[in-house]
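So this first bit is one chain, no partners, the form predicted alone, shown in structure tokens.
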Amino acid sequence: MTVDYLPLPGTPLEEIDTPALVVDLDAAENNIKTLQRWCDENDVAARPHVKTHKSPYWALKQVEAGAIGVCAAKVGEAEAMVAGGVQDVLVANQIVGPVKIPRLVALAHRARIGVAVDHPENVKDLSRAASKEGVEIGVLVDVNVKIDRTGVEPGEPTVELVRKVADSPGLRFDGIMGYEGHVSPKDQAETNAVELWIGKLEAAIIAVEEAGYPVRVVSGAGTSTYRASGSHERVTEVQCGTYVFMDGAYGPESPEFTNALTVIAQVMSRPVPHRAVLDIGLKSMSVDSGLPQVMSRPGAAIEKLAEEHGILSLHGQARNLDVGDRVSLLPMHGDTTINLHSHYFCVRKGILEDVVPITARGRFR
């Protein structure tokens, strides 16, 4: 048996063990509260997505500021939220295959379930468990507006998608996804890439109501794009899920967020003068959009990750920097920082105030 060596609330932030994933409980409420009152003053619902956070216990924080619900990538996370106590889940991709489509329909006997869909096969598959078990699954079509992933084209392909939904028994027919992907401001401005998307989800959307199918529901958007999205006056719900926490890639691009999430270091070897080695790695710390930054302390950068070491390059008072001293680390990508770890500690003015299990992390089934 494991022994998780976990700090009691109350601990102060200098004395929890590192590698710790630490969040600024003042920070993240206040970033769950500015996006609520965007999405109030722009009569848009907000759809919190937990691919980010990946726990019940940050998805019932965003429901009670307001969000009709959750948006989840995978069945796994879906089951975590629900379990939780979370009502309102939509999967926000394609559940496909004979294992994870009974799963899903199973959830609808406890909340409020959605699917995303692009293929009729999936479509007739998903009617039939939904059928078997006397559930009913709400179905939103996805729809490729910009990044060539999933969805089905807008016009007729998209028509015969919805016409499919329909006409199939367990499942209702919603609206419409169609999710932009991250762009920022910069390529927002200089490529006109909302009118592009925009006029895209416009197109899907006529073709759908001109064949006599009401769009109820327009989901998308994320933290880079909710605003240009989310005022669009066909657009219901937004998907932000990174504006919980930010991370180093978002943080420039959302400054109207504040940056909640850091991974707490301790160095563990000064082997030279311009060199010191923290205890923390590949295996606490993604860097699929590039190395972490150090935080508040002058002349150190992360140098390179090996799966236990952080090499940190010191130049100036950085060198000053001993063994045992503590360094705070801002992730670039969060979601996949997150999926690192088994807990959150979350703090408030510099004391531990709760323990939090991410109990999603890895649940991509």
The other form holds:
There are 2 protein chains.
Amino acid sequence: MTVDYLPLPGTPLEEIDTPALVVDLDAAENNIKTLQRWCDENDVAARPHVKTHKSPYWALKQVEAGAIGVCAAKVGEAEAMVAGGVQDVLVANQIVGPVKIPRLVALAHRARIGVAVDHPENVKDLSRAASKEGVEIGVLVDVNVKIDRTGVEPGEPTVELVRKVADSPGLRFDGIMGYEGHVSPKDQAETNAVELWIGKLEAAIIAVEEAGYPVRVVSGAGTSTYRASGSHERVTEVQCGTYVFMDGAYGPESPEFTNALTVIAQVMSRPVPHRAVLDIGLKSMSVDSGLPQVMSRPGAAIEKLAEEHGILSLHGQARNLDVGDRVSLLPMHGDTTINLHSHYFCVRKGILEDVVPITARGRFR
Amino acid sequence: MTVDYLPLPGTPLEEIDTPALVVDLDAAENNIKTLQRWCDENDVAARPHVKTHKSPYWALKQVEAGAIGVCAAKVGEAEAMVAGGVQDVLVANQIVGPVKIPRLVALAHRARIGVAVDHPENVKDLSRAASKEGVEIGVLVDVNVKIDRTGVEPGEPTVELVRKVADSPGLRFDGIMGYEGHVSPKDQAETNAVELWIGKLEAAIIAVEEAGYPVRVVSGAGTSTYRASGSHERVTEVQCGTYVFMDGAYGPESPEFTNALTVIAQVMSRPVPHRAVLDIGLKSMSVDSGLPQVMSRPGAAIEKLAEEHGILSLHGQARNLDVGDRVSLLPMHGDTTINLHSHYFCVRKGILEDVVPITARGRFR
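Follow the form predicted alone with the form predicted in complex with a further copy of the same chain, if you could.
Then the entire complex follows, led off by the chain already shown.
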């Protein structure tokens, strides 16, 4: 049996042991309010994606602010959300196999559950399981809007799958999903990519409704595209996830949101004047979107991350850094960085307010 | 409260839900025996590094095979090992700060504990804590053998720190540590890098012993260098970690070890003939050493990993892959991939034998 040593609420930020995942509560709560305000003003629903935080603590703050529910990427994430009190979860992904499908439909006894599909065999499996369990699952047909990941093509392939869903007991056809994840944070919201996406989505909606199936739900969009897509008359909900914490990799493109997530580290070795070594590495900070950025330490920059060491190059006044000194780092990709940690240390005005377990972490089945 | 859904021992590999971290027990146990046999033949001790597996299950197999103890990178890893019954743990790293140091010395009541140092202030803090706790901590002085990460320079700086350790109550000077982590797997064991490393180590040993401090322990080396360094007369123990599972990034350089670790995944979407999407991504597979390799599926290759999606490009017969089909992937970097998972699924001859929690995972404080 092993334990976590956790600081008590009221502990000053400077006394939280490192490495630790720190969230500025004022900043995160403000990001949640900012997105919700935009959604309310533009008559579109917010259905935030929990892949970013993997914790009902944040999901409930989003719902409390006005979100109609959340998106999840996996059954395990959906289970963690329902266990935490979230009442409406869309698994915005294909769920396949004899273990995951029964887990998904079982959740429908306790919450409103939706799922995305792009294959007739999968529709058959979901229908059989839902009927057996005596529940109804809401289904969105996943349309390939050019991300070229999952999804059926707009037009006849989409209509065929919609028909299959509508004719399947235990399933309720709600509408279509098209995630424009190929539109990178670096693109502006008003790019051709989004217009192309909207175009494909419109084509799919028209084809489905002409075939006699009303499309009540049109779900999609992320933090960098919600304004362009969310303002389209047929888009009913936006799936933004990153906005709650924001990533180092975003920023200038989304000035309405502020970085709320940092990882604090400590100097563990100070071998030579131009180098310090931090107690942080690949096992507590993701690098899939680049090396983290050092906050408010002019002259200090992360040069390299080993498994448990962060090599910090030092210039100018940063050379005053000594063993035991603390550094705050901005992750380039929060979603994969929080996935490495067990808890959030939620701080307000420099004082620890909540220690929050990341209950959906590592639950990727 | 959330739970893991785990298959029972006796379950065939084909029925273990995906994604899952699978270890071939015969291969891993054979790797452990192979290293130990070499160490026995070359009169050097094995002190395997647990950063690779983060689980006492594997550490105890290594000790049972003949290892004198293990290395850990963090106090949390050391705690998990001692809790699991490991009796001798060297934290081959600098441990600093008012929370980690008391945790480290407290372990010395229950096991033989060692630590590495490279700074006089840290020596003072360790000595004060050990004396207060009434325990003795074994200390290795970390010498910079050109990895340029942590460590003091050979010669006078090393001697000065050794003197400080030897004069500090609660601390026992055991010897020196020099980890040649800069010698990459791609280098052969007999490179100049290792000779340079040995040279620096010898210089440090000579200086320290001329100053009147016997160097009983000389600890270092990894999976790609243990033969060159372990055969040196003054090296007393090797710290190999990766050898137990082996990484995709190793291989040809270390033919004596076989890949024992894979991640199994499942096709969740099959949108177009040349592409399948797997239920695996950046949150269940690390990419810091490159994309994983698809095992025994000619024509199939991982093109890209998203957070929860693996994009598989398909050619030739691989185009027969259908939704629900399973694929086995070889991680390029096992140490950072196991850090994403909650359990090992240990398989022998295709049948699940043990489900092993990764108890030191995420415990990086």
